[in-house]
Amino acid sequence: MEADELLVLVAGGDQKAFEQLYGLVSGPVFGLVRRVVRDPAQSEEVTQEVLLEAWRSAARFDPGRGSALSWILTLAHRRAVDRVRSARAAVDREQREGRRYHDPAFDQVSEEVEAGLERELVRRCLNRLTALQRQSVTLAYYDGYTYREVAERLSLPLGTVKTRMRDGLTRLRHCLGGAA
């Protein structure tokens, strides 16, 4: 049997007749629910849901507005989407309660203090660089460039911008390790 005869037989309460189209429909919506739900187990949990809607609202199936499995497979949506705006929703609402409630865990001063002293040592560790590692090491972590750019940009090969590179960020690594 289809699903649409199976849904109208559902309507009259044929409990047989849902059997079947459990079957015939459950993959479908499941497949379709965890999608869009994306966890496993609440995916089934929506799927069971849908499922258990079909039966108790088979009545209001009208085979002449579509077939059953997309009727279904509405139903399966709607709820889907409804489980993730839920869930969204009691996220953000943890999230505003924690913020509203939350003190701190820091002295910001201490902490501005602390980033001042942090840049002041790696400003040293820089000065103590060549002046051509220190450009390079500058032009790519502080301007932002790539290997390739500042190699144009300093009109030197890839290959030598690289070993400045790395021999800079060694020699910077080696001073903020040995101060830190």
Second form
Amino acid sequence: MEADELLVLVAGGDQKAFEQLYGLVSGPVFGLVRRVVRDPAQSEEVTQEVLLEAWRSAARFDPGRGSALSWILTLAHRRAVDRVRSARAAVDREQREGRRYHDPAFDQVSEEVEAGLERELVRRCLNRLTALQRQSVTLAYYDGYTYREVAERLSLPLGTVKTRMRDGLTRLRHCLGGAA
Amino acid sequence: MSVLGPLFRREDRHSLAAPYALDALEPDERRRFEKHLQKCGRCTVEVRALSEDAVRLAWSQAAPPPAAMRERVLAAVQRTPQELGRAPVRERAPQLPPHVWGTEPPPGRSRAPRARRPLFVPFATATAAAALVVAGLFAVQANRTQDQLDAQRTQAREIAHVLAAPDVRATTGTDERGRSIGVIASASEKEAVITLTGYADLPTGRVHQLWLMRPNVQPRSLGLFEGDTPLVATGLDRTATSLAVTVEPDGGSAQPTSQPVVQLTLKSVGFGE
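If the one shown is the form predicted alone, what is the structure of the form predicted together with its partner chain?
Everything in the complex follows now, all chains and molecules, and the chain you saw is the first one.
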């Protein structure tokens, strides 16, 4: 069964459906959270929170607005970003981080390669963006910086960063060709 | 402040779609933008597309979680109650006759055949229409698995939510062959429950897809009908003028690919302004 149908069953309190859903989404959720949060123990914690939240609030899922996977990953991303920002705020109070950002081509691949093909495709497409598009998108999405912070780090005006983000995502879409 | 100030600010808000899709707004900004989204159809469309792009970024990072997590999460699920999704459903029994609750068939409607009549004739009274719609909901309960019943329970909750709205209204239309479409809707809750009756026979690989029609806007898919199971549509704004059902290939289409088999105006249920 697909994640969409499962999530609808989960909303009705179906624990068996949740077990199946876990099999489908725990990998993507964990991978994303770990990419953003970095710290393994905290990543596990956030992943568990997200999966439990998916169980609790499954009734809010509206199949008319997108897939179950997007719904859960959007939730996961928001929680991961919240976590990394509050951790960062704590660190920043003590030591102001350097403003440097070095941008090798996008190559931060973690060890377990699960979604091999998709990962390779996304990596290749990210590398086709201009450096500023790629940095704007990845600093925000994978590193959890706000667009103001991104602008500051890249020494760019706010408007430019917003445009780079939009252009970057749109170009990524064309490169990925909409194949799910 | 310059006279262009307000203009610039408005422009500015549109441009936040990408940072929003990337979760790159600060909390205050996020709230303001979400408020703006409720009024800005163009932004909503853009945000949805950009968010799908962001999800591709997410998906590419998939990695198996530690094996022990599974047991922990499943155990937690067993003792964690679920939200109803919204404010608790107000328990107000709808004022509907007994056949509505499945113990009796819906009242028959005799019609003298006419030479020509519009495809759909709206019902005179909301109660009659609601009765028909709700009868459609409960006529299909037999022979369902537990999972299906659970899904239906969720749906029943949605339906109860719509029914309990102070401005709930209903309408239905029937064609010459006795097939009908019914709608119970609340403009204030922006929700509607839609049932199809008598349209079940479709060739394999074909489905009935429901569309929301608005002036000067592409039809928006509200979902696929599965047999007689009603559809719950949320987020309907007042500009919605009508509903249409088309026959589409399995899985549905992004836009209608055939003429509607049935269309129903929403004016009488408080939409179409």
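Residue numbers count along the first chain shown, from 1. We call the rigid core whatever largest set of C-alpha positions still superposes within 1.5 Å between the two forms. No experiment lies behind these values; they were computed from the predicted model shown.
Q: Rigid core superposed, CA of L169 - does it shift 2 Å or more between the two forms?
A: After core superposition, the displacement of the L169 C-alpha between the two forms reaches the 2 Å mark, so yes.
Q: Classify S26 as shifted (yes) or not shifted (no) between the two forms, where shifted means its C-alpha moves by 2 Å or more with the rigid core superposed.
A: No; that C-alpha moves by less than 2 Å between the two forms.
Q: Any chance the CA of A11 moves 2 angstroms or more between the two forms, core superposed?
A: No.
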